[in-house]
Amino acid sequence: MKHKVILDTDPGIDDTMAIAYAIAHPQIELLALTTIFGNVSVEESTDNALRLMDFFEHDADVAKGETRPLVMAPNPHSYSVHGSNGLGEIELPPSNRKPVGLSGADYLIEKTRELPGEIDICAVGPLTNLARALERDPTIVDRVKSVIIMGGSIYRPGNISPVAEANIWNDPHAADAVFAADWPVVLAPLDVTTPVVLTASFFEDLRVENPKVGTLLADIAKFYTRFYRSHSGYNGCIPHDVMALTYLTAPGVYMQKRGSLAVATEGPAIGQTIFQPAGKRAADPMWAARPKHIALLEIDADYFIGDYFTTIAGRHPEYDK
């Protein structure tokens, strides 16, 4: 049975890599993209989502999400990382499609009512849509199959501050609310994303194997790779957002640990994700009251890279069954 996925996303170069994987993987049924601000504005992310659905010739719904964080003023968008259009300066044709009539949060509520216990929400941007859904219908926690989040950092440094990862930093209040809710959360932090670097030769090989999708990914990756080379010295780029989906298709690629999660919502550590492993005591009773979630802490990078390549190339073993 396929995983029914709603991808909460702010496309975004690595978001596009995740969308391509979700559409190509034989174990995933992509139901919808709920859009959010982050890499770009929510208007731009929604436009990109619609254009990408045209490019992939896919009929997933697109629902426009929240425009700003729950509490704080918005941070600047990440145009220096993803390009002025979010897609590495690669222009896709405008779409004639329109978003559905529901907001991103309301779409999550209604779709989980329609398919209770069946939907995996994979959130790869700021978590504002999920927090709004919790506000409007707290019973959503009983209807989702899982909430898999690319965000945060447990034992590695942050990528937007010394301690904060960008998705969590862009709305720390929303992230803390999501982590405080008693639904089945899995966190894919920088601990498991940063060990994976996709090189230019990887994308050129992918272009050969799948000329349509591989060419798009190779072209948008050029901008992303230039950023990583100048910012971190990497000879390639990191496909962060794909990790939320790979947990569904290949959970054994990760070392997992249970514990509670919280987020710093003010001060110089704002956006820091804090992890309290299960079984350890803390003086603050807040930790005992928090639900236990799963944090992914290590990854088999070679397996991940091979899985991504064979999936996009259409050579994933599942295709042959």
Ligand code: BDR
Second form
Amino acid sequence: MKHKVILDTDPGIDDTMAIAYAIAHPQIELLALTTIFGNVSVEESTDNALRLMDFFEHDADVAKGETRPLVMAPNPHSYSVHGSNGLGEIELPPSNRKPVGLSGADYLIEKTRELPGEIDICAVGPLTNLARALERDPTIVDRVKSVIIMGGSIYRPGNISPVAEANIWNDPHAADAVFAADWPVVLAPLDVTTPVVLTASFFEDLRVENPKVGTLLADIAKFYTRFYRSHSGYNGCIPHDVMALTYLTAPGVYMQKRGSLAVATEGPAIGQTIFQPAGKRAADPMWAARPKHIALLEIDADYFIGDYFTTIAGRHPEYDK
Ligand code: BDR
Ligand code: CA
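Got the form predicted on its own; could you also share the form predicted in complex with beta-D-ribofuranose (BDR)?
To see the whole picture, the full complex is given below, headed by that same chain.
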């Protein structure tokens, strides 16, 4: 049976790479995109989501999410990373599609009522929609199959501050509420995303294999790669958001550990994700009280790159089945 996925997303260049993977993968049924601010405003991410559904000729619902963080003032959007339109300056035609009449949070609540125990929520932006859904209907925790999150950094530095990763930093209060809830969370932090660098020649090969999708990905990756080159000295770009989906399709590529998660919500460490491995002694009783989740800590990068390529190229082994 296919994984029924709702992608909570702020497209976003690597978000688009994840959307392409979700649509192409034979084991995933992409039901909906719930949008969020982050890389761009929620108006822009929603517009991009609708345009992308046209481009991919895919009929997932699009539900517009929260406009701002739960508590703090919004951080600036990441136009320098994702381009002024969030898609690396590549213009897709405007869409005639409309978002559904529910907010992102309400969509999560309603869809998990309709399909209890069947939905994997993959959240690859700030976690405000998920936190609002928890606030409005705490019983949602019993209806989701899993909540897989791209965010945070456990044993590596951050990418937006010395200790914070961007998705968590953009709404630390929401992330902390999501980690404090007793639902099956899997975290794909920078520890497993930064070892994977996709080069320009990877995308050029993909363009040849799948001229339509490969060309979009190769074109949007150019802007993203320029950022990574000048900012981090990488010879390519990092497809962070895809890693949340690969946990569903290829869980064996990860080394994982059980433990509790919390987020610093003030001071110079604001947005830092803190992991306490299960069974390790901690003096503060708050750690024992927190639910146990899963953190992905290492990845088989070569396997991941091969899996992404064959999936987008339409040569995933399961296509033959
Ligand atoms: C995350 O932040 C955003 O820039 C990306 O889309 C990804 O979700 C990486 O830190
Ligand atoms: Ca994202």
